[in-house]
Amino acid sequence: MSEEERLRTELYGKITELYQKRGKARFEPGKTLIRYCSPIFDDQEVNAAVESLLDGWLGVGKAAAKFEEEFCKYVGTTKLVLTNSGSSANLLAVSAAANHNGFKISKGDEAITPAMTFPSVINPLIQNGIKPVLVDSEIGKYAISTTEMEKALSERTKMVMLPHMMGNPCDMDFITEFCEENNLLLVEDSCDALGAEYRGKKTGTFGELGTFSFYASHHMSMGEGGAVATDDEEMEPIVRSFRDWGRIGAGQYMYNHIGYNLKPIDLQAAMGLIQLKRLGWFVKKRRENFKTLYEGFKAMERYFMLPQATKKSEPSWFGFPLTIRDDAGFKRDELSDFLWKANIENRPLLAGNIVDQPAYRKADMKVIGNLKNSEKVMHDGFFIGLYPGIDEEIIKYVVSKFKEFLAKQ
């Protein structure tokens, strides 16, 4: 062993030790925050990511290739590019789309989307000329309404751009069979559902695209980072010259696209193959805290719509979504600050609806119907966390805060 190799192994044992030595917070009801996510991760992310910079390359490298490969195994595609954010996923993803020939998309087509969504998904179609068609959802599974779709339809309509919200996928019998009937491009937007699948399928999977997130609060972390997903040859490159300044291929100085630099760096894909071990028990965590959740909100369903999963689906929930019944006898801020002052943080629903967000008043875009689930979700949809570090005595606590909120009403 060379003096390097000793110096090295010396410096990792000390990281281990140093987790071992903090074991796990003791949770004190009122006084410990619990959190609505928050990464999970101990000395084998930290170790990876020292390895990583001692080995003396900041930039995208080995790990990052290594990672891509990796995933694609997970989710079931054949092709991946890594990026610094699920939000630049989207925005490549749409760039790609936007640029490829096969798809001819012209500035001022039309994308049909749902209008209870999150910026990262509209903003990519704005900023490449595309027209966003806003489609209501439906309250409970806050997955796009299908009905709505079918209305949104035109003959300038190019692009579905599906997110699907809260981790609970889509009904994807419909919109593979309408996106095909119609020749329709879909980008889908799986940041808050890795893991989720339809029919035994991954989410991600289904369109020409998929987009992924590795943000400290989603399912596993990067601390940043997202990643696109293809089966198409054609498209993979596309993508990758996008995400690295428009060039063509590594190490040439030859531009094909307008592109960006949204490269993550190697650190953060080292990180991300020890997440990527963990990510099977993250799955399972989050479904069995929504499940216990679930049967503990039962009780209270005559104040607040219940999550409901899509059928023929195994949803990978990101948060614990509620909405209040109409006849509830309270506001959602009062509930909210309540439990803030239980320590308990709580969320709206994304954006709510996106057309009432002031970015977007004047932005170039065609609403479909009243959009009334999506303005209900905007003014009394909320979320509570089921990441993996909630345990049952935590659930039974914030249970029997919202019981005491409404024994008081």
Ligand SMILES: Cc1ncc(COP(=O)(O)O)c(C=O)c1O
Second form
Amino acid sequence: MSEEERLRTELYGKITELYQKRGKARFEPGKTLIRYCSPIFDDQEVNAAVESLLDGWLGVGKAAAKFEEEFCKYVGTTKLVLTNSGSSANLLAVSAAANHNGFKISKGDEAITPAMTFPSVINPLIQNGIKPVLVDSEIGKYAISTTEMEKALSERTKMVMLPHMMGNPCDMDFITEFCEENNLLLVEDSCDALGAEYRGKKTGTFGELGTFSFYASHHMSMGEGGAVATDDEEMEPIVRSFRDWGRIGAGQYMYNHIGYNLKPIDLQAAMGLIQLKRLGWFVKKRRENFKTLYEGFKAMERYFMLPQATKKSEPSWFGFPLTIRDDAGFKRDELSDFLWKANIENRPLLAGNIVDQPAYRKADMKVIGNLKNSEKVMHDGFFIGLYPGIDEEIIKYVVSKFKEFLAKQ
Ligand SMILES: Cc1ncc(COP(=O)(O)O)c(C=O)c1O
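Could you switch over to the form predicted together with this ligand, since the one displayed so far is the form predicted on its own?
First the chain shown before, then all remaining chains and molecules of the complex.
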């Protein structure tokens, strides 16, 4: 063993020892902050990151290539481009779609997308000169309303930009047929829904392009990170080119797109490879926590619209979403303050109705119908955590605190 190998082994061993000594933090009701999510990792990820640093090449390298291969196997796609965030993945997917000769998308063409969304779902449309056509979603499922999609069709519709919000799949039977019949390109944002399935097929693999996020609060994490999946042989090099300054292939100073630099570093992929091994458990635990929370909230249906899985789907819940009923007799802020005081983190449902967000007031967008559900969720929707760091003891405490609040109404 060389001196370098000996020191490395010692170092990795020390990191493992540190994590063993730390152990698991004890839950103290009312004192421990119950996060909506937190990355779960240990000495294995840290050692992989340290090893990647010690190897000396920080840029995209062998771990990234390996991650792309392994993640393809997990989701069931043939090609993957790793990037530095889910938002970057959306930007790359839309940029590639708009520049793929097969789809003939030009400035002013339209993309159907829900108004109840996250900003970086629709930002890349605006940034590429594609007009977002905003439709309503269903409360409980938080999935795009398929009847509203039909009303949104026009001669200029070229694309559907489809987030599986909160980890619950959209109605993919309807949407894939809708896209086929109307010759629309489908970009599926699976950033909230890693591991979710519809008819046994993973979300993010139904459309021409699928995107994923590996941000700290997501199903698996690299700190920041994302990916674009596709089965289209021509699409993958376009995505990669936009990611890598617009260049053609690796190592050449030839550019065929006006691109970006949205590459991750290899250390992120090294951590991601370990996280991928844990992903099956992460998803399973989220589903179990969803079930336990649901059981606890069933008695509170008079006050809340409870989350509801789309038919034929197995969601991979991002959080536990709730919408306060009109006649509940309390305001979201009152409940939210009470929960924060009990150290239970709670958040609005992402951007709510994007039309109401200041940045979009002057944006060139089209609105279909009155968006009443998106509006309702903007004011009365919120979610709490169900990530794998949450166990039955914590759920019991959370449910008891909700009951305590409701008893005072
Ligand atoms: C639906 C959706 N798409 C995209 C993103 C962006 O992902 P990232 O934070 O990795 O940029 C998010 C963020 O949570 C999201 O909820």
